[in-house]
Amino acid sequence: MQFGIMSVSDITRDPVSGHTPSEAERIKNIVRIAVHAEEVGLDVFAVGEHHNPPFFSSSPTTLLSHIAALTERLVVTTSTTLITTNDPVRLAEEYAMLQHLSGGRMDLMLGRGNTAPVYPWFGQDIRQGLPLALENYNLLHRLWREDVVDWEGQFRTPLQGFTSTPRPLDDVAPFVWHGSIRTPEIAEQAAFYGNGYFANNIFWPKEHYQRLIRFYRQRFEHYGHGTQKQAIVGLGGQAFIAKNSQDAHDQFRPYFNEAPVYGNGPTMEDFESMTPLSVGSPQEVIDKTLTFRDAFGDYQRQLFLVDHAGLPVDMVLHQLDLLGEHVVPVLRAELESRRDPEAPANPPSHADLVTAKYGDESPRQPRPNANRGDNVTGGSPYQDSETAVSEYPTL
């Protein structure tokens, strides 16, 4: 099973020191955090995509490429990539480039986004969020699997004889997760394509996520991708760790009370009892996290949110030390011992996807066919072209 951290990339005032980091400081520190995640033995670093203050991660592929260059085994991914307001052509090309630069140590999580003003900034209408998500991913899915795409839809100009470049590494599309907070339509989309489903698992009671994950598993099986146990599930979670429970609550309370997403709501203790938030000793965080498997079944990726709400970078790095030394090793052993043999241990790696497509054969390496010149008359500009066509679900 994979363990890692996810960042929403917020720039928030530290209520203890009164310091608000600059964008430059926050960007520099998120790189330190990601690199340290690998150093302490974590597997994954994820960052969200935002285009409005007080967030900084407007260009996740740039950030993740830099982090991939500074690490050796860390999987870099998003939480999330906006499939609604981004052009699928740009997504196809940017994430294929990230795939090459990281040597396949990447995947991505697609989501609709729930910040209403972002839609008109990119020429879209939030009322069309669901059909945008369906149409745009159908096009992205094809762009990674077909050398030449002819396409016409509702929300962008048609494509005729279009080839996105670079082609995916080893001619294998990156693994895709579909992330959701509230609604089942994204779970349906994930299931239709046989992709992974990531439940936010932060702000809502477990019963809410149980319904979404159960629905995804059922539909995954319905579409013939495997049994419900074989579906690929990821979960978020929030944790703050200290030597003992009292220290953890004392240290985190000012951040909880002042955080925009928590403040003026339930108490921290009530929030802990109602949601996946875990504040306490390493053992208490272990015990709370193990309840996720009881609630949702076997899953393949656990991402903790640890760098939000104005926490200073040194405190975040210490949280990673505690996760890496005291929490994650125990969770790995415990969850592996409880895993149903039918359930995958991890989400598919790039090597897994290459093997699934090519078996023991060498993967196709697309090479532009210089003899054809530009691709203005149709046909593939690559040697040994292969295509695959898929329609998108109607919800």
Contents of the next structure:
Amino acid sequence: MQFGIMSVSDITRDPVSGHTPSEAERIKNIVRIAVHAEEVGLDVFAVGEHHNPPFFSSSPTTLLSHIAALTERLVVTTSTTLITTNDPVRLAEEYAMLQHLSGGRMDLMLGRGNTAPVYPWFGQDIRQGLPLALENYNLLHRLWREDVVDWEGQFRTPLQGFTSTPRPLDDVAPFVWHGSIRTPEIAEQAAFYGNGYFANNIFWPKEHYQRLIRFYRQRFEHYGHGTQKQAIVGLGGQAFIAKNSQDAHDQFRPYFNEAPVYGNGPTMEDFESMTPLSVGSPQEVIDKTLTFRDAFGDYQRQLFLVDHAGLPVDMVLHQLDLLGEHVVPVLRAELESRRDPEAPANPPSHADLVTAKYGDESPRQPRPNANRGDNVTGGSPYQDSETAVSEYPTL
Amino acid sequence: MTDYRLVVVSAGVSDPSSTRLLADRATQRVTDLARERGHAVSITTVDLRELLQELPAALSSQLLGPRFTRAIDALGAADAIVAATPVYKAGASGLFTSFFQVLDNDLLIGKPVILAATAGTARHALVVDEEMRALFAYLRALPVPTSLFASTEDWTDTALGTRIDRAARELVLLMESGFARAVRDDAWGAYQHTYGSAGGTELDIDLDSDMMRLATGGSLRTSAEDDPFDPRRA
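Would you mind generating the form predicted in complex with the partner chain now that we have the form predicted on its own?
Every chain and every other molecule in the complex is listed next, the one we just looked at coming first.
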């Protein structure tokens, strides 16, 4: 079971001190937070993608490759990568590059993005959000698995003889999660390809997420990727921890009350009783998190939202200390002891995917042929291609 | 002899409330008429002011508290509805419209409804027909032809009793017709639903759609048969 944190990348005024961090400050601090996540023993750092203020994370692969360079074990990922407004060709290239630079310590989670004005900034239309997401992933999937792709779809210019470079590390595509909270088609796509499914598990009662996760598990089995228990499920959640329940509530309340996502809506206590939010002592957070497994079955990744709503960086770093010291070790032991042996303990790592593809053989290392100006002639621009053309006509 | 479930939704906030009074008079008439015709009626009353505390969360985060959930369950199972509101500033009360705006679009499809409003002046009389009717048309509910409206002077006028009688009779006839149930049984799929809508009951997923084909590696482009110039055509 992997534990980690996910950041929305919001730059929010601290309602207690009145301080609004600059972009420079927040970007420096997110790196500290990510590095500290590894120091306290967490496994995963995820960052969102946004293209409007007050968010800073427009370029997740740049941030994540920097974080990967500063860490040893941490898996870097996204929460989420916009599969709608990004060209899947650019996604294939950028995330393959991140995969190389991080030594395979990465995966990514795809999401649609629900901010309508962002779509036209990238030449798209939110009314086509769902077909865009589905079609773009279909292309992305092929770009990482076929050296040369011919492709024609509804939304982007056709591709003839296109090769996405660099080829994925060891010629094994990065593991992909599909994030969704209300769209059966996305769960179906995750199941069809045998990819992971992630529910943010933040805003709604658990029943809401249960239905789609159950559907995803059933369809994963239907498509022959394994049993329902073997499907790869990830969950979000948010926690605020203090030594005792009262301190946690007192410290978090001003941030909750003014948080852009909940501000002026339900009370914190209502939100705690109706959603997966846990505010309290380590034991309370542990107890609440354990209910996720009861609701959704054995799952492989738990990400907590800890750095939002204007919480100052020192408080966030302290939250990580508490998570790493008092919460996650207990959760690891508890969840491992309860896990059905049929269910995987972790989502597939790069090493797992390499073994699955090659067994004991050494992985393919693509080496390009000399430049001939196109990819169209012959089967592949790489030297190991069986159908490579060895001689070219000269004029 | 059939057992009918009638749900009364009242947005009156004072106690006693004239809105609730109008709703109760209509409900009593519906019950009497149904009984005369050999039916039993069970009544659930949803006093919207009791949902006020849960309303901010419902509006801002779609988080439904326990009272909202009970109200929605009752409406989903209802054979007929009486919906009554006071008129404020020339419109149905904000509480009333907010409540119906939170409901799933398909929760009330085909259900017969008596629309009723109260006001301090007869100048608000058209609020029922011009505003509330539009809201229920959007929800594809079936408001009865006779609208109920009572301003201060109507409470002493026997004509109000006549209109209540008319509306109640219309509601009973529509309820007896079984229209809402027939729509649900015969044509439910022809309406637009979202996953988990209709109060959380609409959970079927249509696997045979263009989007599902696209989700499983298919293409949105037209098939060769649709295009006479497609080179793929034999």
